[in-house]
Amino acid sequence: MSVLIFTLIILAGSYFAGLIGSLTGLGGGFVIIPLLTLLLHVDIHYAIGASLVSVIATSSGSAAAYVREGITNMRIGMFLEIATTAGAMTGAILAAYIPTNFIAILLGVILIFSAIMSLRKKVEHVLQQKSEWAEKLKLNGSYPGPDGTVNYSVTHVGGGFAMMLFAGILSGLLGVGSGALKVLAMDSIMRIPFKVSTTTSNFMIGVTAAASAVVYFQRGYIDPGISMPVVIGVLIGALSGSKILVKTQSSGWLRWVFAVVVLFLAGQMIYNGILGRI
């Protein structure tokens, strides 16, 4: 195969990947590391490199969008941000030392949950009730509902922020977003609104993969022949998604669809994970 074949194919496949993480809501990387590893045959740390990049991309591009309207509640983001970089770093350093074969059993397991916590039904819920630690960190917010400025409370930080830290370490380890878990922190443990969760765990999502690009970077883990047709892929695909969103309603069976592909992904990472291939 020649390489402009390969870039083609790899640009081809990662913008279907963009297209899904970004209508799913699972993000770019988690399709795009089976893509590269079972179908083209990359090795999984040049895939890990390349997907963190294209992570790092997306989450910042969105990002950029979201944080101007006003729902992003930064300082939240940040104090999480000490977890998520600290677990990064931790992955990203494990990375090295951890089997190839076991790193691939590992994402087809948190594939599975995460296609699963994107199917799950979306309930708003606003706290009132004040937490000392919340308090202290200034944590408690508003953001710009329907009906004029909804102000929500935090609770259970301490909780929130050590699953933040298993998010980061993970994010390091896999080269993805860890989205699903991020959400889960905070909207489930935390309490916080749904849409300052979603909007937030997107804008911590950059810095965790930055906080482990660097170790993939200079570990020569981020091959520039692979990372560019990746990132550059995933990015116009997201940018499609987000497009696509705008205009049609969240249809059921669209993302049903979408959940069988990422389950069967899923499944044969652990397979192949299982007997070695990888």
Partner chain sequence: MAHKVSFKDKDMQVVIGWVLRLGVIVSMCIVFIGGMIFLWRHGREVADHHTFTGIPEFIRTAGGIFHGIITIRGRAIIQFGIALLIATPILRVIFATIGFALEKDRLYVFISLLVLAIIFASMIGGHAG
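Please supply the corresponding structure for the form predicted on its own (the preceding block corresponds to the form predicted together with its partner chain).
Partners and other molecules have been left off, which leaves just the chain.
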């Protein structure tokens, strides 16, 4: 395979990853790593390094639009980043001591969970039981809705913080944004409206990935020849996704495409991991 074809395949795959990652809040790493390891036979550590860079690009590309629209809750994002950053550093360090086939199997399991999460019904939690910690930390907020400003309250701050620590470990270990766990923590545990949790997840995953990317960079696992086309493709895809999400209320068909593709990739990652091919 020539360098040109190799680069074009990465660009096309990265655009799709960035588009879906932006729309679902799950990050583009779930498509990038299987693309590089299964299709292009790149060493999984280099694939994880490129994925981390792509996650940073996804967050940068889509988060700016969401913040400008007033949907992202910056205070929640910065507070929960304390947990995810600590977890990401831990996961990146552990990655050097865990067999690559186990990492592939674990990634496949997380892919399946993420596909299920992307298809679940959205529940717009608004005014829930008030939390003392949420009020002390000023985490309650509002966002612009079709009929005016929508106010919401945050609950179970401690449970969300603990889930974010686990999400950070997986992010550093697998090279993904762990957006599924972040959305789960904010939507199901902290009872934050789905649109806010999705956009805040996009804002957070870049900081989480940056923390673990430092460790991979020091180990020489970030190759410019792989990372550069990944960043370009993902960034363009993320910008496209953010425009779609801001202007439309439904992206159901794209979520189904994401789920089908990710389930297929998950099966391949688990299968090849069990056989020791990765």
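By rigid core we mean the largest C-alpha set that fits within 1.5 Å across both forms. These figures come from a predicted structure and were not determined experimentally. Positions refer to the first chain, counted from 1.
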**Study point:** Threshold 2 Å Cα movement between the two forms for Ile48, core superposed
**Key:** no
Point to revise | Core-aligned C-alpha movement of Val234 between the two forms reaching 2 Å | key: yes
